[in-house]
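Have a look below at one chain only, the form predicted on its own, in structure tokens format.
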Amino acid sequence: MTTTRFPAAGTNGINGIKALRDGVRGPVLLPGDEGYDDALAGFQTASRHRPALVVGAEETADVRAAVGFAAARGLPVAVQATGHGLSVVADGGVLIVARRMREVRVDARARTAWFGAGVVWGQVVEAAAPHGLAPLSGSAAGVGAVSYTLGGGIGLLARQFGYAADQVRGAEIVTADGASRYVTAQSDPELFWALRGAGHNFGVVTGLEVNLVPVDRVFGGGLYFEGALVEDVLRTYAGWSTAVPEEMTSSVGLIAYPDLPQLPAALRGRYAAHVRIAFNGDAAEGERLVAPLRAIGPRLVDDLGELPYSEGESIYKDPPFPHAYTGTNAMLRELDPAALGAVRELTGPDRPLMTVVDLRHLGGALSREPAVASAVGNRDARYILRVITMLDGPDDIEQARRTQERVLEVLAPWTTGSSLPFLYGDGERAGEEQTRTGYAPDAYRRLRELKARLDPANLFRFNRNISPAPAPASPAPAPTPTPRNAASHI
């Protein structure tokens, strides 16, 4: 795509940014401005979104500004709170940066929480917990609450409680035409169906309001066990994960642990299978499901037991710091074991980029549509597996893709589709075919032709794509009568 750039003058040019300035609270910035390369950083490093407009969003109105001036110019316009699912990168248009919509408030009586939308998980949970309450928050207090939401949302209790999306009880959203409106069920269905699920390409969602579910501590934490137990732990994993109660969500990591002295020294310069547990129950009964998963053999590390749902980021402990990667994955209605194993072979430690496999149990709650549908698709699936390869470089990402690709190959036959947020990186080479594996066919049909009313210009393209539906063709003209006394009739 080609970079965008403005006049020197005129009103598209100088001036309509003047007048943008003069309109928002935030900051808005051009390629060279002080604090321009500042507000395009974000948690993943190998890519950086290249906007020719910066928009520091602090309210709804400076995001109805950004996307007025962009609609107005034809310009594309892309969101970043966090920079965590960076997929598509802006190369020209409008960058709406949303870090600084942090605002929170919870109801407790109703049990729900609105979020703006640059606010982290970990800011919610701390709101939520002296409640007695929680989000449906992932693995991370890091990444940002609306697009995790939006994309669906695999929390650490997602077994028992479904997405993240089916807990959204209304939107507040900015479309193409510079609007501004709350969607709810009754409100706008079928735009209410679509957010949830396909995030932000029918506008810039600027807030959220979820239901939060009675929920304060939890039976969690983390079995890791050596690499030459990696076999027997996907192996008894497989079949544990079939019999366990919807309360119990749990997970698989196979990880080669850099040699670093803030790694517990168990683990340093180890690979490693690392069981992450998430229990809503009872600690004695949550002792007794995992009684199976200990039995493997000798754990490294074995840190499972109570612990507020507040410090459910210490059952992944994903890293909390900006790094270089990319991701995708596949959601399957089985496990095989000789796929589980050539999966192995082809990330295992020997290989020269570090990668990491992550595989979690779905089904429960996940699989069954909320009471208000949704387009979160694939939820046949009961289990995703994800591969993410770290990046030392620009010149790692080729060999990146051919273990990904190599990975996708293994597990075609078990595959029912993708997880569209959990693909980092490759966005623009992968292209709809890709966003297609994300939902039903008749779900993207719909899809295609709500975008095609709402945002026919396909606006907000920056993401994980749904183009709009082509308009249907005219019909044909009748054919006009050849007179009776027409010369081919004489």
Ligand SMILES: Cc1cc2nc3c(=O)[nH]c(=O)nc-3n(C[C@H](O)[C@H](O)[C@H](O)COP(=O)(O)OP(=O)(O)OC[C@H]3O[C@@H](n4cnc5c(N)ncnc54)[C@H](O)[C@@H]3O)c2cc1C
Given for the second form:
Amino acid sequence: MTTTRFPAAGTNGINGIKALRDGVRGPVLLPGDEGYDDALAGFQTASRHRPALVVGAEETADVRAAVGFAAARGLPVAVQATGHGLSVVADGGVLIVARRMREVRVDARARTAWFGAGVVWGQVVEAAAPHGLAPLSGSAAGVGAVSYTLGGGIGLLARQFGYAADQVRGAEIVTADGASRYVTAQSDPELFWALRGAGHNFGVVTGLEVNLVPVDRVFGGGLYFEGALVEDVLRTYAGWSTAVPEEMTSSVGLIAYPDLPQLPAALRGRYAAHVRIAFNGDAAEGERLVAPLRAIGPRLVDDLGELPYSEGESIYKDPPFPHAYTGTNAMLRELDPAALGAVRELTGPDRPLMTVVDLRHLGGALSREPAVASAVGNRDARYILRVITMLDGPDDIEQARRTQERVLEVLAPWTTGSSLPFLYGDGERAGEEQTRTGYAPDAYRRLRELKARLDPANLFRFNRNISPAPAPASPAPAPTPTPRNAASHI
Ligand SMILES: Cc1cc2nc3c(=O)[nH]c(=O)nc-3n(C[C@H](O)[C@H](O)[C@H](O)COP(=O)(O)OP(=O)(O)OC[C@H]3O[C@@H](n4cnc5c(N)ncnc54)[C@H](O)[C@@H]3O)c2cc1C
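Taking the form predicted on its own as the starting point, write out the structure of the form predicted in complex with the ligand.
In what comes next, the whole complex appears, and the chain from above leads the way.
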């Protein structure tokens, strides 16, 4: 992949900064300006963008101005909302920081929500909850709702309601020509198809309108089993998950908990299997469904019970503070017990780097194409296995990569592809070959053709990049017709 380098300080080489500053409401920052470093901060601390220019967009007009400014100068554009999914570092170019675009509107009667590019799931959940409604949010409240949805979005109730992208009604996007448009299934069917699953590649999405679902309370929480039971947990879960209804979405995490005072005493310094449950049904039925899991053995912690959807973040208990990590994943047709055993060996508590394994149950509505088809790939996967390695410093990266590559090799016979939003870091290294694994081959070809039409210069390349399809070869010149009586002229 090509990265473009630009002067690191001052305005050298970039003209028109003053006019840009005058034309946008948010800050326009150059390296060395006060606020430049803070603007780059995000959840992922293993890497940071290094743009030649930052635009802290406050509204769609700011995004249009920034994209128009970049396009006119041939500068690539990166976007950052919360930085949970930072995967490809922008070295030079223009970074649009979206976190000021925090508008959320809920239309309770229509059961829809509109949210801007800087909105996090917690805000949407909070705005929808008083109406007995919920968005298809995921495990952590701090994740950016727009970027999550554009990549697909596997939420707490994903098996019942499908990908978050499946519930998109319309998207406001600023494309590489600097124009803003509202895209729906009717207004631009091809872009609407592409935005839902591959949306990071076609522009800056300044806001999304989505359907909400009528969910108020769920039966959920976690069952934590000690390390000695991990094998039993995986074996039982593999069978149990094939027979549960779609209202049950669940996963298993294998985690070597650090010895930290903020953790429950029972988990501190222990390796454990954490079964996470979100069931959209009554508590008695939930209790009945999880009985085979409880029967595996004693739990270190068992906090299953009825809870408001607005407390759904407590189901996964993802760390809410910024940290350094790298992660990969395999979407799987089925679970093979021997392969799971090998993954456990490769990632267990005796390994030098803290590695979390997250096995999520897919299928159900995730496997069905929505009424209006989308670019989301790998719908045939029944599980996703993710490996996330915590990094203490740059020296850890090579080791983390080796472990993650070994895990992917072990799982290869059952792998359908990968989930791109769940790939963290390492984007430049893995490159487009990995991006392809997120889509069906035909969908990938369509996406490249659309990219060639909407962003031929690949302005939006600091993402899991889909490169523009090459221009079709110009047709060979038509042969000069041979006069019928040519022979007579010889
Ligand atoms: C702790 C944690 C929990 C997570 N839980 C889930 C989960 O339960 N389910 C799930 O499906 N995913 C989950 N994810 C993955 C998450 O959905 C993606 O990483 C997502 O991209 C993060 O969004 P962000 O706002 O942090 O994006 P950023 O890191 O700011 O950006 C990520 C990518 O999105 C692009 N982008 C950002 N905003 C826009 C925009 N407005 N327009 C166009 N492109 C844009 C950027 O260019 C970049 O390529 C989780 C991630 C973490 C770290």
